[in-house]
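Single chain ahead, written as structure tokens, the form predicted alone.
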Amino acid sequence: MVEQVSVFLENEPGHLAELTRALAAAGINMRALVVADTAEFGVVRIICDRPRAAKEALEASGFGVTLTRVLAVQMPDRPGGLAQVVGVLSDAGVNIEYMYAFVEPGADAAVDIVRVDDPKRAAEALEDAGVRCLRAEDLYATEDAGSS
């Protein structure tokens, strides 16, 4: 498991921009990103380097954060790669109640960050499956490396 920000953030110009700039402020380097919208409210998913610095960088800058521990899956980065995960977690029985994904330039697999309903049983599944979940200091470069 690895900690994922969210931030709660009203949708409004300049908004995102604030984020990003204190994110940059704190010398946070974010590896993915998804943003989750209503009419008013947005939620901002995040992936970084260092999630705890990164809460403490942004309720300073006044927003609403919390961590979230998610799965991060790493997936072949190939036609049928999230086809693969995705059969194995339904095969299982587990829920997903959201995901994204991202590729690092040069590597040869992706990363599918994963929110289910039963986190334990989704691990366990996929590792049976010969899919590997990522740890903590898989994804992170400093501090939060021993938080898995």
Contents of the next structure:
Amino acid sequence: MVEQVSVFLENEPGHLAELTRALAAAGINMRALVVADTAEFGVVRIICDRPRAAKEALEASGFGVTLTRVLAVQMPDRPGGLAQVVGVLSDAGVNIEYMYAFVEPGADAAVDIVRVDDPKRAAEALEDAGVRCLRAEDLYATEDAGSS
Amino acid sequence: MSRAQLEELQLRRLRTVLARVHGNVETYRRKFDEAGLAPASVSSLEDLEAVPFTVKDDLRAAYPYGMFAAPLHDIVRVHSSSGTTGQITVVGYTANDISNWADLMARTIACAGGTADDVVQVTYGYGLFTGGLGVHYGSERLGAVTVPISGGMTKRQVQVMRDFGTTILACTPSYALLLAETAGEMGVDVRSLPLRAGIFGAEPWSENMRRQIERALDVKAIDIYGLSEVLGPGVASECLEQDGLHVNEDHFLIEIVDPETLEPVPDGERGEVVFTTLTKEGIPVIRYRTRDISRIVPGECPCGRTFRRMERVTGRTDDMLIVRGVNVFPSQIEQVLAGIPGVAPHYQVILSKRGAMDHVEVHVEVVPDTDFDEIRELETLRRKVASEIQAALAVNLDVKLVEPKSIERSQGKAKRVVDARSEQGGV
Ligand SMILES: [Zn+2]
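Given the form predicted alone above, I would also like to look at the protein as it appears in the form predicted together with the partner chain.
Below is the whole assembly, all chains and molecules, this chain first.
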């Protein structure tokens, strides 16, 4: 499981820019950033190399931040890969709250970020089905090794 | 006393006081003459509507003794109004005024269930402020044991409360909470003490705060009302029913007026509270605009007292908004927010124009430890705030959740209302 940074964002011009500036200033390296917004406000979800540092930096800039445990599923690289993941979770009686995907640099496979109501059961079910869940180290291995 | 008898008494006293101020106070003489009003022509309580209003500025302009309707020779005491802004004002009392005041405060303590067997700890400040001495004389008049401890020295207050067997506490509601907290730190179990009632006033407080105090001190928390321009404490008091404050109508005429038009509003509707003193000699006030917002609580009180009740003061006209014809007081919004976990009591009301229509948006801060990942819960929170505001204020306002600590904190009076209508070019 990996930690995702969730940030509350007012739907106002400049707020997202401010958020990204705060992360840049703290030297945070992002893998993925998605904005889920409603008419009234948005929630920005971020996968990055140092979630705790990101939380601190954002809070120092006045943002409301929550760290959330999410599954990072390595998608089977073939047609029906996503269907398999969703199927496994559904068979295990796990509810998916939301999901989004990004492609790992230099890799063919996509990473699917999934928030579920029962992460433990979800991880076990996926493992049993032979689907790999990534750990934080897997995601940031490139940065750690190649950082100069 | 029947309503008819009371009104007869009120009219008789009203005519006397109008003649008194017209004869003795330059400000009133000028106002009445300008309005073409002869005090002798007032032949019914309804005629009061033709009498000019008095405002705080009238008292300021007459500083120090210009509004006194008795010669200084007859004045036996002065107090001063707490001037949060600008110049203080002086109020004077004749010996009769002091005696009436003591009666009214004895009535107030009795309203809270007090008798000659009680021990009343007077924690309001003694001095120019009317609170301390006002309660003091009333408690003595009632025949209770009076403890004139005044404010401050919180630990000693707790000791005295325990050692003297205080049964009635008189202080500001916020100080009552501090006392409870301090007692806890000192290891004194206040709930096991004989304390059974508190008469709290001199600052606005909410139902939530009442419940907090009642839990912390195991007392009946009674709201009392008064202002130095009108008398000090003793103008109105809740009874043990805690449903509105009985106005001492034999000494004060209460009116509720629309603060914009100054027309009277029907019973039950909110507006600005206006008082006319009926018996004061030192410094009577005629149709004094308090700036406090309240309403007459309709119907009769189960306690049997027939004096009408005013609702606890819910705000000040200074910060009142009119939204789609409904009077909205930011303090009411604050009270709603205080009862909802997940939001801070920091808020701002933003007025803007959408086309020709006024648009009102309430910005409400979420607290930092909210789970920000849960959009559904944030939506639920927003809807909850909106529906509770709707329930409390009878008006539907758009609620916007804003980031923690994003609303400007101010040292003094917070800027709760932002009027952006003119910036957009106005109407
Ligand atoms: Zn009553």
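Positions refer to the first chain, counted from 1. Superpose the two forms; the largest set of C-alphas matching within 1.5 Å is the rigid core. Everything quoted here is computed from the prediction, not taken from an experiment.
S.K.: Superposed on the rigid core, does the Cα of P79 end up 2 angstroms or more away between these two forms?
M.R.: Moves: yes, 2 Å or greater.
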